[in-house]
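The chain below stands alone, shown as structure tokens; this is the form predicted alone.
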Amino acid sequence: MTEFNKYLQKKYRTNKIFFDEYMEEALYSKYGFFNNDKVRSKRSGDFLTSPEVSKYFGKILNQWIQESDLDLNIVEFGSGTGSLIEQINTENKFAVELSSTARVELSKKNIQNVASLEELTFNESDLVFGNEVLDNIPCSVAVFKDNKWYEKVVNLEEEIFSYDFVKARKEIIDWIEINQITGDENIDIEVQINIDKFLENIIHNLNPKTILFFDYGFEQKDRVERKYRSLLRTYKDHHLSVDPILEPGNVDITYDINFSSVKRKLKTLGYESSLLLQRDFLINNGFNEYFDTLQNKLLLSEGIENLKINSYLSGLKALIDSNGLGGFYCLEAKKI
């Protein structure tokens, strides 16, 4: 029996435990994917997000964050090493990053950072962000079948784990009904309780005037149209990797958003959402005049400056790809 096992079955007292549940050790315990000593987001880790592909991305977020006239205690959820926050023109700018060898890079980098929400020491902020860090807040999974909800389980007893369903909590069934979605025997629903609970946290503790996040999702009219009957899926060394309870600690699980659940929320806790492709928000907000700036120097340039000019454009390039990064969503939720 594994050490990770046997962690799981002393803190647990049973041998199953909801998916939710192994999703938060699988990722944030001592033995946790993002509790170790790699930096998974850089190219030489696991993966790559936008402001690693170009730091242009963090440059529009800048432009964009001075034009909305926001300055008051800026705060950035899963920082990681730093790529996009240091971008930021202000000194008014926090890190909250639960990795402490990401926090280590953010230190160097002489960027403000705590381990958790409850460290900060205010309560109020213009603008509270995060890019790529809603689908690693762990999830829980819905089945349907039979005319009834039940509930995705990990089996401990053995050292390879395995999967089994038991009756959903009444939690998930409400969570189920309130964002009005249909049972389908062919689709898993990926249940975001635990986002709620975390748009909750900011919203009490940090009282913000904005809330910005990007990440990979859905609208939940588009759901049916995804050809998986799954959206949770895992990352290693920049590839899909295997199921989730295959190499706990060694894979990255994440998923797809529902951005509608996200909206309703956030309305409830009395913010006004728009969603917009990244795409659109970086064209929206200085994208052309960076590129155009990009290729009028590549006329001019040769050699190395040229090379380097070229892998700046490749960036850029990659970050409105409507089929890559360019397809994920941009949330942008104001204080009513």
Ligand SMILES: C[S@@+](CC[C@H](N)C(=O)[O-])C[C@H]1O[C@@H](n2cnc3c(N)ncnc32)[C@H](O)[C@@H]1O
The other form holds:
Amino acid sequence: MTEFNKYLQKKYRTNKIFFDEYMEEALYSKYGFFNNDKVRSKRSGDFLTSPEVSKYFGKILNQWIQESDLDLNIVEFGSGTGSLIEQINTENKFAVELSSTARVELSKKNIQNVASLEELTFNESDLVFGNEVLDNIPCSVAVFKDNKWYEKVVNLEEEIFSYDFVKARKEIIDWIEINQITGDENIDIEVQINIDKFLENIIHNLNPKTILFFDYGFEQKDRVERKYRSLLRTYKDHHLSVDPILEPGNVDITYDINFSSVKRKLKTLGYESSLLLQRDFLINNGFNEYFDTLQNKLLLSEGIENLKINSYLSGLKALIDSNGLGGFYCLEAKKI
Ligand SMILES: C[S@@+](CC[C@H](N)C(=O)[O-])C[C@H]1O[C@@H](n2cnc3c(N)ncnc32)[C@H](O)[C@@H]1O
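Based on the form predicted alone presented above, generate the structure block for the form predicted in complex with this ligand.
Let us now look at the entire complex, which starts with that chain.
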């Protein structure tokens, strides 16, 4: 029996835990993926995010923040190495980051950081934002069979974990109903109750004027077009990896965000959201100016400088690539 398994059995006093509990532990416990020895969202880590691919992602966000006149207590959630927040030009900024490994890097960069928002000493903010944080907030998994909703649980009895199914908890069924999701035996539902709670907590504690989240995901109306039964997956060394229960602590567990549900939740909390592609957000907010300036510099440059500018340009192109990062969503919500 692995240490992780013993830890789970002791903590939960049962042989079966819900998938969201499993995901929470496999990512954030002392055996978890984000609390290991290296920060995962950087070049030498397991996946590359927009701010890691190009510093211009942060520069464009910074420009948007300044043009939108947002200044008071700018808070980023899930900052990773800090590659995004470091581009934001204000002293009045804070990183909330669960991973202690990542917090060490943030402190090295002199970015004020805390492990949870309860540690922040203010209760007003102009902007709360995050890149690829929602997809790491543990989800539950609901499955529809013979006209009934079941829920995935992880069986801890054996050395190698396996799945089982139990009758779905009431809160799971309520979430599915509120989000007007109809049962389909060929589609698993990643139930985002923990994202709802995350948003409630942010709004309750920080009362932000504006909220901005970038992530991969979909709108409910488009879910049927996705060919996969499940939108849960794992990453390791920049590649798709094994089933989430096979290598806990060793792989990132993530899923596509149902943005229709996020919008609905924000509405109930008094926020009006708009959803656009990351590509469009960047193009609407100064992408072309940065691109043209670099193109012009490239023509005049030589040697190492030329290589450097070329690499900036390819980073910029990657940010708006419709088949990659450009196809991510940007959700902007404003207090009504
Ligand atoms: C995929 S990484 C993204 C890092 C960074 N934003 C970037 O774009 O490179 C997700 C990060 O969110 C953090 N995280 C997840 N849930 C969180 C929460 N509830 N509060 C703060 N940080 C969280 C994880 O520890 C991890 O560092």
